[in-house]
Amino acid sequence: MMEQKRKDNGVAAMAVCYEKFDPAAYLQYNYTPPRADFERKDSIVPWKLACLHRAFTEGDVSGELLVDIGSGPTLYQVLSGCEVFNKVLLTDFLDVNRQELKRWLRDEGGCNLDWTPYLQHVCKLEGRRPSEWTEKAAKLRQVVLDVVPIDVHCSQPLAPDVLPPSGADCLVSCFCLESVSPDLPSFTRALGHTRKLLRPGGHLLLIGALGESYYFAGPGVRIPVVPLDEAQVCASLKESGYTLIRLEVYTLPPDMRVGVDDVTGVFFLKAVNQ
């Protein structure tokens, strides 16, 4: 009883530092140069790109739908995605980022970020002209179905009736899960809850940081993360029911050492669901 109230108690710790986050401060402490320098083959955001792009063409990733698990603000991790799912599900806990993401998706204007050079870099990865970047918009746009809440630290992390039956057929998850835990063994029990969204046979992409105990969500919003190391990653995966296919990793140069956080590196894996 005792142990159950104190992972409560975490997990509702967690829930008022995110009360805070400021999309805009975030899009821009992490999704502007040096962080995402398109010219730089070392900047953290093409690299992430490259993983993704590479993960969703290799062959083995297919069906229909495709969840993002904590969208966050940002909309880079599917966008190679969008290419291969004829459906795509956005999801976030807090409510200024999933209307963030819906006045992106109705073209409406006043966004926090232009995320025009990301469509044209992933065009470029796809070996299209980067001036196909609003075709690419327009798909995005056309397979997005909606934008929900999602709590990963519930059993069942969306409403029902959200998913089909059969559940997804792949997961992408990025810098979520050990930003929301208080804990490792909180960030395992995410894992494995969002495990029963994921179909027999589906796919999970997940990137996350790496040795990273805080980041700034805002002006002096400071919210904690779980320090993670890959070996800690791997033993979560294994103990939540997914078999590892690839497990890649960046570190951080120096200058992309920005002062918004204490990451050292970020890792970015393709597991299956078996």
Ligand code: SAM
The other form holds:
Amino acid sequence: MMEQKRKDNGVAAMAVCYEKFDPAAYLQYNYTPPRADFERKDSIVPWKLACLHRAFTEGDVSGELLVDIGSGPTLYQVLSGCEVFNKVLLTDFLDVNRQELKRWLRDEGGCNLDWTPYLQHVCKLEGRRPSEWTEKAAKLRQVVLDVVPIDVHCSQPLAPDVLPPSGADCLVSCFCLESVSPDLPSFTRALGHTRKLLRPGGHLLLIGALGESYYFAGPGVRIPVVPLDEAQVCASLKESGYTLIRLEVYTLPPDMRVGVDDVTGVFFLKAVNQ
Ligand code: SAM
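Can you now output the form predicted together with ligand SAM? The one shown was the form predicted alone.
Now the complete complex, all chains and molecules, led by this one.
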């Protein structure tokens, strides 16, 4: 009883931190140079895009439906997957983030980030001309079914009937679970909740922060993060019922440490639900 209350309080405190999440500031801090410098191989965003491109094109990830867990205000994480899956579902806890994504999907203007260089870069990874980015943008707009609410701390993170009974064929999730969980057990439970959304044999592509204890999601909006190491990520994955296929680690060069968080590295992993 006491233990349950402590868990609930920790999760509730995280939800309060997110009330002041500012999508425009978050995009500016993390998705512009130097962190998103497409001229540099050691910039963090090109590294993430290369991991996702490889994971989606190795041939083992397939099916109809891709679900992105905790999309936030960003689209980069589905730019490779939208070529493999006919249906993509975006999700986030916050309405401000869901609205940011919907503005781009409806092509209505007023977006806080121009995704063109991202679309061009992924076209290049796919062996296409950067000028084909408009086709990729159209493809993404065509395959995204919706942007729906999610809470990874609930044992059923999505509303009933959002997914087919068999579940999604693939999940992608970037910088969500560790940055919404008050502690390691909560991170592990959230990972377990996501597994319920995935069909047996389906894949999880997970990107997250290593060694991070906070990040800023706006001026003065300091959000606590569970500092993770690789061994903890692998143990949580196993405890949640996933089987690891591959883990890759990126270490932040000094000039990517721009004062918006204390992250030291990033992990990318591919796992399977079996
Ligand atoms: N995926 C994006 C990225 O790669 O930059 C955003 C990551 S951001 C650090 C964390 C996201 O988790 C935010 O968009 C936030 O709204 C969302 N979030 C907060 N609480 C959540 C919860 N309980 N369940 C799912 N997502 C949550």
